[in-house]
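Next up: a single chain in structure tokens, the form predicted alone.
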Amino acid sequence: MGRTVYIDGRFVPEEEAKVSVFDHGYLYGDGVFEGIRAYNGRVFKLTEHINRLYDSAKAIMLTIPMSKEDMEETVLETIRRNGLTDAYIRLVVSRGRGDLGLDPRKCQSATVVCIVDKIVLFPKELYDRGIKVMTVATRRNNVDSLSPRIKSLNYLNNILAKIEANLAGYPEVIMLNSEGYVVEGTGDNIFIVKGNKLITPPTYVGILEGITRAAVMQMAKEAGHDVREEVFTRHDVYTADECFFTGTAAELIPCIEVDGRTIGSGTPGPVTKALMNAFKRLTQETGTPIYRKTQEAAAI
């Protein structure tokens, strides 16, 4: 049985889920999106993802033709119609159908799509033993040109870095900004551990303000770590005690080698492993219930 997809107020079989070739999301990457995860019958950080979607849309002056509450319910109903309790949700809002020119005013209404599926970004063994990465030549978009805080449909910058990773045989890479500071991976935020300090780049250097990143920072603070948002270079990564990446799709994955330099002991470190376990518990125990109406009825 195929997937059911939400598109502009309708739930249709995936074969019927189509957008116009004149949609500016297709023509120009003009739109925004979110990747969201559901675990154990709950959608993790749904409100935070919806808020970020609307923030991204506001930044590009894209009007989403539904309220945040209706968008949340759309996500939940799409999952329900696919009969899933664990899922990856892709929520897409494009500028909509227009003409072949750039002018967004020619697009009368945004197109809203919600897709539910499964995702496996890295094989399980890499979470157990850690990944090896390299630094790529492709620099992250300059914040004055296109802010990486906007989760836009134009991911060509990330894709070019991913192509470098593929050609070199690495599962992930580190991207730098124009000043040479470490920014993030192709689709993940990065953290390093040095003593009791847990450090991640600040948003102003050119990163996406990750939802998983924020959750990890909060968990680390509660565990007593000195959590900092500071700029750092590759030298700081090379000499770190531990390093790991975070993201909705990646979750938390240890990094044990960068540019041929072994990080720490060359195995996933104690801070990383503790945060991985804490994050797993968090995703299993918290979130917006998918089948809350059924649960509420059963409780009466």
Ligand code: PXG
The other form holds:
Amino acid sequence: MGRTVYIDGRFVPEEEAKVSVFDHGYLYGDGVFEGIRAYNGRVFKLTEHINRLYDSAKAIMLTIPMSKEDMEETVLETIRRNGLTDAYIRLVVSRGRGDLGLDPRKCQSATVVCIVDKIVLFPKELYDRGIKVMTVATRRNNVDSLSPRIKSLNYLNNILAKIEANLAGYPEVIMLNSEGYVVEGTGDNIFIVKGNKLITPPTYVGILEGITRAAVMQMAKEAGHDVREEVFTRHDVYTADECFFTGTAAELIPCIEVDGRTIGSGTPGPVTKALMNAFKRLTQETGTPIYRKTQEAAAI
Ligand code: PXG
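Can you return the structure of this protein in the form predicted in complex with the ligand rather than the form predicted alone?
To see the whole picture, the full complex is given below, headed by that same chain.
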């Protein structure tokens, strides 16, 4: 079935959702985006995703031509028009139509697109058994060049790492920063468990401040874990008791081998498994209701 896409104030069949070849999102990767999920009729952490989108836009001096409230409503309405209760949502705001030069001042107004689709997950067995990963040669963007905190349309850094992963046959990889500290995966944040500590790299080393990462840190604190944002190296990962990745698409996925070194027992550990269960509950039970208005109308 063809999807309905939101583009610049209109809901159109996907074949009609077209962006100009002069859009600087297309010409230069000049724009920002969000990947959001809906579970069980609710959009998970919608406000947090919208806030991050507007923060990314602010950092690149891109004016989003609508309020945050209208953006939230646009996401909900796009899901409703596609009749979904579980979905992957892609919000894209690009610089808009300009000329062939770099100058963003030539672009009159930003292009806003919202696409919803079914999510394609890693196979279930990878969640049960855990994934094996390697570190890649491609270093994560330097924070002074293009901050990884900006979720920009310029993802070549991560795509180059993904190509290394594909060539070597790994589903995900670990990226290091230019100093050799562990930062994140290509589309996920990383955690290690060592003794009673749950450790994830701090923002300043060069990561996207993942919304799943924040949710996991919060849940872990509530469960009484000693949660820390600390820099660490590959050595700390090799010698960790447990390791896992977090992201909107991947959720929580255990990691059982890094660069040929078995992590802990070589099976998903107890802290990882408990957090996976807690996260599942959180996604099923919290979030912004998609069909709230319809349900309220039906009740009257
Ligand atoms: N780091 C990076 C570099 C990311 O792109 C995350 C961490 C996790 O953040 P959230 O907020 O989702 O917990 C991301 C997530 C994909 C995909 O298909 C993932 C992302 C972007 C595009 C595609 O896995 N971002």
